[in-house]
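A lone chain, given as structure tokens: the form predicted on its own.
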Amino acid sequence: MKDIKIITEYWGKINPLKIEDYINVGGYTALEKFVSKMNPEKAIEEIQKSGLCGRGGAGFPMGDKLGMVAKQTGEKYFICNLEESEPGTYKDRLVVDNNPHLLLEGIIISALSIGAQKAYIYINGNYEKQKEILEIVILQAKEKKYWGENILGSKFSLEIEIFSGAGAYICGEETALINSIEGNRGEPKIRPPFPTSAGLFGCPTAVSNAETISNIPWIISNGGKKYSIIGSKNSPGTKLFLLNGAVAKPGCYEAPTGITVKKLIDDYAGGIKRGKEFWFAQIGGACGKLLLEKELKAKMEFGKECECSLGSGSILVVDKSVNIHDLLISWTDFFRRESCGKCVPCREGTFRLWEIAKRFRDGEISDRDKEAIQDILWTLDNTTFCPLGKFAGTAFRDAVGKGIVKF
């Protein structure tokens, strides 16, 4: 099972815009199985057995989320989160580019399993090409009766709609995303209530990342138990890893969870680029931790007990020729811009870190700035309204704490 490919198996082998190509390699057989041989409870049971957890970064168990919504009554919604505004993260975009019907089949099965009447695909507004692809494949699937009224002659019906966001990073957070679809400002809501009981338009709602959803057809076809033995015990399955920076072969690679950062760099991305000297790796996007060379044997998993939380799966390999001051400014400027401004600690904290980073670059950092850094980082970590603020200072904290930058 070491080299198994669940999401990327047919990338480059089929025409993503031809539904017949997808059907010829077994596409939509999982949906057919769901409709003819299973029921929603059985489907959720298989997903729970699989141990599949969210691939967007949080790692929440997919089966548990679907189960919570399935238990609710009344109108329900399913939302595919294709916002993807994390710097260096483009895996969901690649799923749409290479096998959009796989994602669509996962959306349909997930929505039907919870009893949703409507599914939304919330897509980053900058993904114009991907939106066009999805519009084409959605129409193709409807013509084949894979969604709409009485799917494949069954009692199941589902409506699907694409919703374009404004490309705001905060809308990757599920309650901010829901606010956006409702026509409100994209900012997080107070929880509880959680979306699983009171989400879109006040109805029970399951929100899941596009990569996560793309695993569903394989699980339904092959069974949750078979999926559960792939990769890490704590968070089974495969993951799309994006390796960029000072590696010989940058790109997207599918590998089992539990793999080490070192193995990903050496065996998948061809090692460090010739003439470059490794400095550190940033794991999981702009909000990710920094790992020094001695830490590269950490296993990449999801969960509270994991050695290295893999987040979105993005890995930026930084060599010693990079100007760390430019990186600090880039990180802090991103979170300063993307803060929704709802809470003071995030709105002001990210702005102050950015100002300090600029003074640091210009050689104008003061003793007061050095003292303020720790206060700002503590405030972001402990007092912000949502995870964006909490994670905004992660890279800065590691850069200082691990001696990557010295005052």
The other form holds:
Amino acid sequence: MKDIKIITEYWGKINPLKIEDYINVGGYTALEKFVSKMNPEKAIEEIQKSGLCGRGGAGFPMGDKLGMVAKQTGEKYFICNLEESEPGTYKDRLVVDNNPHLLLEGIIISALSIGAQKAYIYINGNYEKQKEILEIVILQAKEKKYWGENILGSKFSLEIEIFSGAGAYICGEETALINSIEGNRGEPKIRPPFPTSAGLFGCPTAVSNAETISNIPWIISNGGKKYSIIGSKNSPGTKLFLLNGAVAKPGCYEAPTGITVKKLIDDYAGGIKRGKEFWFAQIGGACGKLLLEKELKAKMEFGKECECSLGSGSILVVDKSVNIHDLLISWTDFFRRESCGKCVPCREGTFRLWEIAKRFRDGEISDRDKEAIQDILWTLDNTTFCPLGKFAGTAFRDAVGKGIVKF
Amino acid sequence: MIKKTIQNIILEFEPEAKNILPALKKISAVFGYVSEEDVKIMAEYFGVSESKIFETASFYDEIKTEKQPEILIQICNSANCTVNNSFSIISEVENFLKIKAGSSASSKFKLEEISCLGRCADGPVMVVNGKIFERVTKSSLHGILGEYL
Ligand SMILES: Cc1cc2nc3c(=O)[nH]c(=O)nc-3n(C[C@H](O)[C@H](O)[C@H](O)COP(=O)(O)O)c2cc1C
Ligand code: SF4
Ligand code: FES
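Could I have the structure of this protein in the form predicted together with its partner chain, to go alongside the form predicted on its own above?
Let's see the whole complex now, leading with the same chain.
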């Protein structure tokens, strides 16, 4: 495959813990270019031109987000979101395992472009090894003056701190994440105000996903225009896809956006595993849609018009030997457990759906349950405070609506 | 070895809001859980109310606010591990130890179903007293538990 590789280019080829290895393949030249030949406005302009949009799930344009914070004055923050607790998703962990300096360079450039004095890396509490890797590379980069006071002899300065999460899926949501750093319960905050105007400790803050950030050095080095012609028109670039379940070669693959699910399964993951029969695929983690065989030509992209949002980029291929009752319980139990409890429709709705899934497994589902399912799904979709509740019923709804389960 | 006390743990942290969660995590990790007494000391040190400290502590999975059983077994039941048979591992533990997932009936063992740990390619994933085991099978399970029983 001769796909362009932006994030995975050097995976397995360089020692991730050696800054010299990264520098030898052109690492930190984007940062050098930023401090010596560009200015923040120019950098943000290039990122806007690139069309890069958020890889954390929502697909918001990165350049616009940086621009909003850049135009504010006073104390500001940049946060790298490495909470990554969407089931089936571990791409950001792989970025840290395989090329942590790429991420760090992206964080430094992004933070400087908005005029932040401090960058936080909010990392999943289970990612202990990755936290250690980041600690090592952060020290290495400091010695080379890539961050700290007067970066590479320039007027730019930046502090970087790692903040470790404590086990809560909702803390991946940016306002909950901010609450968590502030020492509060990790519940989402009401918006507006958006973090870009009043975020961490009330200061303008840009929160970006680790994969999004890892594209920044390439864009700064090669220009936004060159990036914008890769992949899908509305959400250009490459994306990390995680293929798991009944595929021959499970793993993480970088492919241009706009690729179909079918192509990912067949050309990247080696097709369906021998002896297994395809049933459906779940796209983008626990809150993702289910696609049947005939729907696999759906293109993987972000945006309002797309057929199936790619979400976190994880694709779980489910074969006919899987017990659907287990999966229904898995999905509903996940949201029941991870609902932060702030709003009633989600706290109650996720709990009831889980109870019904268990009764269904035990052959005790009643007519009342069957009717309640539709009400609960509607309530979750339309009345919850944050997207966790809204998407808590997606897989369940598809399982029922697409005839995967029958009562 | 000097015995760690709550006082010398919190002194490692500046009394700022952003250190509340890290301090709670550390206390929970060192003592197994955050006690009422710990909450009082934390509240005084950080200059906030006890209820505020408790609210935060009780929210996060990694911070325990009750004494934990001797052996805590956690099994991921998120979708990828489910497809890799985590439910049969859960049943096997339930039958073998005569406990129910989620129940606190036994003071010795507790079995919890937990959310994805990002090791989905190597599931099913089981955690025993904080130690992670991947690709657990019914037969490897008995070997692992044997070490703790
Ligand atoms: C329930 C929930 C969980 C989320 N989890 C994550 C996460 O683990 N990582 C992430 O980067 N974004 C996550 N997000 C999205 C963030 O709120 C935010 O949009 C994102 O970090 C912005 O970065 P991006 O623009 O680069 O995608 C989550 C959102 C919701 C509603
Ligand atoms: S929808 Fe769920 S997760 Fe979101 S605020 Fe309400 S209870 Fe919390
Ligand atoms: S689904 Fe179990 S570790 Fe991810």
